[in-house]
Amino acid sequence: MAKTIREINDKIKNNKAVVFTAEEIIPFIKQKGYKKAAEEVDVVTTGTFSPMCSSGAFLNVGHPSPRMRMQKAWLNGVAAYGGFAACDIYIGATQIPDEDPANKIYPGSFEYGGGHIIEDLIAGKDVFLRATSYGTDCYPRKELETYIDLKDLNQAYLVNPRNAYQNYNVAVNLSSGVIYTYLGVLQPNMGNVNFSCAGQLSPLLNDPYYKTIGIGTRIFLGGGIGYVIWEGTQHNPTAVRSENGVPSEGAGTLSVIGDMKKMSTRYIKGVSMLGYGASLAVGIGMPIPIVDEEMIEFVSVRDEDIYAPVVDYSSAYPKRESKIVAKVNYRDLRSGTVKILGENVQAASISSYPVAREIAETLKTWIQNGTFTLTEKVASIPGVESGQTFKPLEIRPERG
């Protein structure tokens, strides 16, 4: 029998929802079968933890005295984006010092940037604001240093432009000499492999073809309130999918948003990648409502059944190549020893599975309280139908 999103959040209001984790509703499923569960269960929550690059923030600092239009600015000397007007400023979870002061202790350590500074600001410390400007008559101020704190912006928000990826690479190096990635340091010889997923716990292999979450679903987002307003950047949603529809290889993606006011540096961690530069860790879980039989049934989804490319970032990445290796899944991944080539190699994921445990409980948590009711999405993302790809850059030295 199909529910509603307004018949579940009636259930949620008079707490009487029956909620269950992704990880949990899995031998539940098993114990009671899809009829039965879908009828029983009303949401299922899901997490993860990660490196999310595509991540950054929106801050409004207000106006100084005399006014300024910031057209360049600089939060503890990482560069951020002053294209708009007078004073807001973007800066990017990636975003680097000009003169990188982790190279005095370690050469590409990268040991700070734009995500530290987003971690800074939700820990309530002072952050350092440069600004220059060449002046106008309504905002003649060309010159400005003060110190900002969150409590002080009139408006901060986390946009992130591509966050939750659905699957992604597993990275190792078949070169003689260690390499250093946005997926970690990598071993030569395939010494190591290295994977960022939470697999059975992940947002969109739970829902792997957007039939709940779309623009205007609420979500955790950094330990606070989030919505989804776009589809994100590279959304792949045509590529290869097993017969469960979980893509074998990355595919959609989700553009966020949220209040860093009611955030926590438990869910929002700048990262330093050593030589290969900064990030910052997102946690995000994502209520899925189970409407019907067919919802039970994607939830259903356990790490073996979630398989990911293994990928040479030695070589095939670097120039776009898409020679795959082998295909991995997620429960041999995550027992720390994968068989790949004939050959055991340890595994590790840059991802934290226990965080995206907890996110995805502390969502449960809130829906069993009546404190977080679910949203109909007012339009979807792309889905297979669509037959949206990603395309890669081609290069053209000519017009036309």
Second form
Amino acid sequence: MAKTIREINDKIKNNKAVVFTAEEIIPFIKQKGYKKAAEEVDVVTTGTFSPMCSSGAFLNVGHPSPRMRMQKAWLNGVAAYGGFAACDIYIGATQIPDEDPANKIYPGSFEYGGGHIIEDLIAGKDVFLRATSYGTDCYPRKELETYIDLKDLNQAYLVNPRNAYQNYNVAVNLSSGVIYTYLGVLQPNMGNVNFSCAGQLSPLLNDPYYKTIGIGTRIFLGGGIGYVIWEGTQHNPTAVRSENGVPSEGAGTLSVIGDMKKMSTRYIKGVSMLGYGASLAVGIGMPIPIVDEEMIEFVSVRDEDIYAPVVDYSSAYPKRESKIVAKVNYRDLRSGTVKILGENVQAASISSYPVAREIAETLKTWIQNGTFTLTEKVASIPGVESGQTFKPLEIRPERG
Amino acid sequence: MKSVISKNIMLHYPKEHTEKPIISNLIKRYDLTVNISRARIGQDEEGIMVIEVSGKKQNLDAGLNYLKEIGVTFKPVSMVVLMVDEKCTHCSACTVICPSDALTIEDRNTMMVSFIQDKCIACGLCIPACPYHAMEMHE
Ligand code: SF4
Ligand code: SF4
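Write the structure block of the form predicted in complex with the partner chain for the protein whose form predicted alone appears above.
Now the full complex is given, and it begins with the chain already shown.
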């Protein structure tokens, strides 16, 4: 018996919706079976909290007097992009201060960057804006130095081009020296494996073919409300999938938007990856409407059903070789030890499972309270049938 | 005027000294300033006190000599490493960095990362490795 989103929303408004998190639903389905569970359950909530480097914020700071069209701008010494109309700037999560020594003192500590500015703004802190321009008849000002804060900005919203990766690499270091990566510090000779995925709680792993999540889907973003606005960059629906349809490597991605003024620093945090750079950890939760039995089958996915490729970040990854060391599942990764090439290796996560769980719980409460209703997607993101792949860049010095 | 210097030290003094006015002697006899930052009487009644002593160099040396003479042992305060609970996201990145199992997930159901102070050797490796600046070194 299929349900419509409208029927589910009516139940939400009457505080009658039956909602489970993607973790809680697993034993429930085991007990009830797909058919009964699909009838009884209306929504399953997912969550993820992880560094998501392709993130950033549009800020409109308002017009100073005299007016200025900012050509170059810096927030607390970190360059923001000003190539828009006057007063609009975009601050990217991985931008670092111009004077940061980066990896000159190796490994660089990357204490502060664009992600930290976004966190500071959400925390209500003053941020120092410096801007320069060439001056025009209508925008004569050439220099600007001022403090700004979130409440005084006209608009401040995250526009993250690539978030919520559907599965991801598991990183290992086969070399004999320590390496520093965006997946953390990797000890030599397979001293540890690091991963970054919420597994059974992760949004796109619970809707592997993007049946319900699409453009226009309302989501939990950073503690506030956001929306899916497009497929994410590098979206790759044709990635390798296991029999259950779940990708066993990085696959789909989403582009999302949300109002920073409603966000909380509990779910939006600046990140410093030793020897790699600055970033932003983003908390995302997505509701999966249980419109039919197929959706309940999808949300029954468990950590042990989700496999990820172990990739050598000392050689294969930087050289862009497609070699993988092994495939492991998230139950084993989350147990703290995985067997790779016959050896027991300690596993650690860069994303937070407890915060992912908290996000799924929070979204569940919002839906149960009737404060968060579901949206019907207005368009789908490309699925397997699109044949869309993730192309590499082939460097060509000559015009084609 | 000779400049004032200060030292952070941890004193261990045996039971028989817990009654003696060691601190007031340091102040009165040696013209030192003493700030007590931590003090407790240990299990076997042995006293432990973390103090900051400051004064002129020769006074400081004489004061420390006095402590030695009366059998009070002391050492410079080692740094302590602390977890800032509000900043920790329980990601677990530090658990494979910590050489002494002081950062560990004790319960794989909650997946929460615990910091076990007693196991910490204050090596400081977790501090730059934590992406969220949740580990700090303090005196
Ligand atoms: S790496 Fe930092 S945030 Fe992650 S568990 Fe350890 S202390 Fe907490
Ligand atoms: S300082 Fe060293 S021993 Fe202490 S928790 Fe950090 S890594 Fe472990």
